[in-house]
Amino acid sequence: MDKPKIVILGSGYGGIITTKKLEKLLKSGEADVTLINKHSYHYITTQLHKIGAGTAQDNKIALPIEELIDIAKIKFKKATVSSLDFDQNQVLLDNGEAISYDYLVVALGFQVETFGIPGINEHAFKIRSFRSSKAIYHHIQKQFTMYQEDHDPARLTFAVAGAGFTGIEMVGELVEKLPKLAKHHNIPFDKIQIINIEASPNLLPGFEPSAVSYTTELLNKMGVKVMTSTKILECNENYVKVDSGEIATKTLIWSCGVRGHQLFEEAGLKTTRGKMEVDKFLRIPTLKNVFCVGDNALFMQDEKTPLPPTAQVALQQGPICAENIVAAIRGTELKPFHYRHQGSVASISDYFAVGKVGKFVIKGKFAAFMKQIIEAKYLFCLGGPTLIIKQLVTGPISSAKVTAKQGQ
């Protein structure tokens, strides 16, 4: 008999952890496993704001996939998926190649939700991927250089749309990095303005009131202009139009929501904002050999409450997904997925953070330390103590494997 073919699409949190778990669970020769990803690296999504602001080295965030997986057990293919053929059990690639599967894991990550606001797709910068985040930093550097030529104050006004997790973390990194850029370009820092725009009445919607108050007060002390209850109506390369007027800026960084990948919709399946509803075993109910994890999966905690699109959810789904694929191959009982919320911490630069762990709201430098512990725990899951040590001792590199060029 031919060995079962397992194909995993995407090497984000859900995809890479599913792959790593399959490495451990499958016996030698029990199945052929192929991981397909658009790039040759896995990037740490929760740290992309650091790439956007230029506060982290590329090789700390983008990690070569072939150094993370056991290439004796897993075949890695760098390719872009163009479509899914569920009738023929095939994944079609943009080079025309068709990859057959017996079991498929869709973990392609999120796409940016623009809510149809004019100009966002064309002119806003997105914290979507390593490359798109790197483009933010190249753009910021360019604005400082251009300001020295035309002295246009809009070049030194940096707006971040959204004050959820990603938006607040991006603002914190700008607060840390922009004074250094100003000094390097001999520009007075008081000419620089950082604006955080949020449609809700408060920053960090869903966080505890004490955490929201702390964050608001801290950003005010840092000189950030906080604009809550403010809706963005339009943007172009010169301004952002909000319901209270116009903000002259060359930089709008968008962090206002995500949706699932469009491939399910293009395959004719019914989705919710691009997400496929999955059963308790993380399978698409109508396609028992297709599993879905992370941002592509709509997993209902109850009849009304879907799990949020967070790294924590993907990290917990990955191992269960792998266990259930192996169980399906061996004809044993599948294991239902149960999510356990382990707390949330949002960084505000390297020095401050805010969050909730268990029943406790944590703030300030202690919370920032906890954030570092969380990130180190993920690195341990990904590559053990060897990867943690490597992250601590490696310096800047220029490897084409992980360094994105300017542009998106």
Second form
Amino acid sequence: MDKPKIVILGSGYGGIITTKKLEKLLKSGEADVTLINKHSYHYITTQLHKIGAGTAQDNKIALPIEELIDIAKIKFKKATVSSLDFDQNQVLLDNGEAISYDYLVVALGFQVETFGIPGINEHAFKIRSFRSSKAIYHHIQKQFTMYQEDHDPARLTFAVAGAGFTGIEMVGELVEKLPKLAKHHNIPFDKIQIINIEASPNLLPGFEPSAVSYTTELLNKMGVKVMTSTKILECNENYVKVDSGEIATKTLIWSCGVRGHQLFEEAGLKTTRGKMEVDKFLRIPTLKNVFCVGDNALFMQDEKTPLPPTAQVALQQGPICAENIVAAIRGTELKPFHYRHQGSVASISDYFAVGKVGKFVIKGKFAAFMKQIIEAKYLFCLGGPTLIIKQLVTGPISSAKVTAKQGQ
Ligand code: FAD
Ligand code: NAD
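Alternate state requested, the form predicted in complex with nicotinamide-adenine-dinucleotide (NAD) (shown: the form predicted on its own):
What follows is the whole complex; the chain from before opens it.
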């Protein structure tokens, strides 16, 4: 009998952890496993805002996939998935290739939600991928250079849309980086303005009030103009239109929420904002050989509460998904997924953070330290102590491996 073919789509948090667990669980020759990803590197999505602001080295965030997996056991294919054919059990790639599977894991992550607001797709910068984040930094650098020629204040006005976790983290990095760029270009720092625009009455909507007031005060102290109760209605390359008027800026960084990848919708399945509902075993209820993890999956904790799109959900789902595929191959019982919330912490530069762990709100330098521990724990999951040491000692990687161009 042919060996079962397992195909994993996406090598972000959910995809790579599922792959690594399969690597451990499968006996030699038990199945063929292929991991397919758009790029030859895995990027640490939770750190993309640092790439956007230029506060992290590329090689700390983008890690060559073939160094993270056992290539003797897993076949890696660099390709973009263009469609899913569930009738034929095939995945179609942009190079025209069709890949057959017996078991499929879809872990293609999130897409930026624009709510159809005019101009966002075309003109706002997105923290979506390593490349799209790198494009933000290139654009920021260009604004400093161009300002020296035309002295247009809109070049030094940097607007971040949304004050959820992504928006706050992006603002924190800009606060850290922009004074350095100003100094480098001999531009007085008081010419620079960072604006955070949020539709809700508060930053971090829905979060603990003490965390909200801490963050608001900190951003005010850092010189950030916080505009709450302000909804973005439109943008182009020169301004952002909000409900109270227009802001002249050449930089709008859009962090107003996410949706699931569009490939399920395009395959004719019913989704909720691109998210595909999965059962307690992380399978698509109508397609028992198709699993979905991470931001692409809609997992209901109870009738009303879906799990949020976070790395910690993807990280916990990956191993259960791998165990269930192996159980399906071996004809043993599948395991239901149970989520354990371990807390949430948002960084505000390298020096401050805010979050909640258990019942406790944590903030300031202690929270920043906790955030670093969380990130180190992930590196440990990915590559053990060797990767952590490598991250501490290596210099920039070759630009041939990670080419930063605008786009996805
Ligand atoms: P992703 O990690 O996005 O991976 C998807 C992968 O699929 C990528 O490698 C992508 O290149 C690939 N891909 C996409 N389309 C295709 C295609 N057509 N063909 C082939 N490959 C494709 N969550 C937390 O819990 N804690 C945090 O601190 C945190 N910080 C965050 C900070 C930022 C700036 C952002 C943007 C998000 C943050 N999140 C955080 C959320 C977290 O990053 C996501 O929930 C997590 O990455 C989801 O994992 P995933 O595997 O579903 O998707
Ligand atoms: P989000 O949905 O959490 O926040 C988006 C924000 O944008 C909201 O506050 C919303 O009110 C605002 N907004 C929406 N439309 C707007 C408009 N037209 N004008 C102005 N403001 C508008 O999205 P996010 O921050 O991108 O986070 C996505 C997911 O990633 C979440 O689940 C989040 O928890 C997770 N995440 C976690 C961390 C962390 O744990 N450190 C960091 C980043 C992201």
